[in-house]
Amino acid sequence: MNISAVRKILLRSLLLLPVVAVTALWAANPDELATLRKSDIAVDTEPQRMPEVENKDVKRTRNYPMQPPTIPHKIDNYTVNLNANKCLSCHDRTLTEQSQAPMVSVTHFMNRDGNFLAQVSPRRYFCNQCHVTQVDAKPLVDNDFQDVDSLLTKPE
């Protein structure tokens, strides 16, 4: 058996491993398999309505240093692709005086070597990679997250 044949066998077995693990879990405890669906998989249920995006233009407190700020307004139909970035029509360095929107962070003008550029760096051009809108929705799972300030002031 040559090396390429061994690699193919190893790759196939690695690809099948998650399928085997999930199947084994379901076979062991089919009634205990937790889902967010809360109904049998064979039953068609009415999907929940999508919550409305908040449109308050209010800055939110950040929970940790360097957390990307959330987008406090709707961005439906905003184009962000290689040819256009609707976000920069308000948040670009040269347009913030007219729009009164906060300027893009200075970190977005740095290339990977730490040099400052005149325009937003291509690696920071796709805003939705880090920045997201918010909705008023009930959390799907419990969350006991504590922000960094409460952790720093917590007595030991």
Given for the second form:
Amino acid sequence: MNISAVRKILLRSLLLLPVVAVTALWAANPDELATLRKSDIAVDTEPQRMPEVENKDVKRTRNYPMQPPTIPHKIDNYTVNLNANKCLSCHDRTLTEQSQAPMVSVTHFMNRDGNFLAQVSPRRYFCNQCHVTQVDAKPLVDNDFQDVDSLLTKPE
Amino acid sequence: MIKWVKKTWKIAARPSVHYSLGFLTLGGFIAGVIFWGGFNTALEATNSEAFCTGCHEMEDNVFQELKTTIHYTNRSGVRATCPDCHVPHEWTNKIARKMQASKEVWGTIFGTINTREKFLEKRLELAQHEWSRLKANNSLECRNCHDLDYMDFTVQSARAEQAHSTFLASGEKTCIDCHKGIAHHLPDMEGVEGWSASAQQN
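Please give the other form, namely the form predicted together with the partner chain, since only the form predicted alone has been shown so far.
All chains and molecules follow, beginning with the one already shown.
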């Protein structure tokens, strides 16, 4: 490495200095931080009780038509891996008569080229990538989502 | 040799001169109790989780998986151990299962599942043995703890109530038909009744 290369590196890292300084200042002021801990990092806080998963089997309103519906029941210990898919033991096309559960949507049989397969497409196999259970808990962050219907009916 | 047997038999067959009938009956009874007790104690010793997990095949695979399920830890603190689910409580069934268990000793000596890979390869077969056993005895082990007669459907979740009040109550299905994999991880379920295609590429 020659001298000019070293000088170049030094100069470049000098350019970074303001960024480092600002970050350090910001970190020094805990009020400014977006944190969910709400207490000093050195303090052991009492963990909150874990809220229970809603298990009422009642469908919830979707916030927009393409929203993957949320799961209205608990799924404790339901296996979804390479070997087995417990969700499909009720929601599979051939198994809904016994379970009386809704069949997975037809979109789940489509591959990425839009062709329909005989079975659930591999890209839709891992249910929990899109579908989640819900708990009765206070949201951690505010949410100002507005339903499209409320926007449409809003007075000018 | 034959002579000796004959002589011994004669002594045994001869009515006792020295001991009263009462003593002999009582003695026989006590000896019986001791033998029976010893037999049962031996049976009990092999009927504990510590015994089962003494073999690494059981300890490293199925036991570790059991620990994450409701049958190991739950809100009521009542748990199921290996023999609760795998060794029938009824006496005749108990012996039958123990005879089958000699297969496991064989398996240990010959290392049929002595590595994780071998175990996973054989898991479907082993699981199928358990499923058909539970199917054949109408899930006897489950029912030793979970008695349908005392299930209060009104406090069960809606899906449980729906399934139990129909297919279970009518006897059309038994616990293991709907509750596979409640205690351990599952093998590839492709083709098993009540399960859809798995994601394994064969």
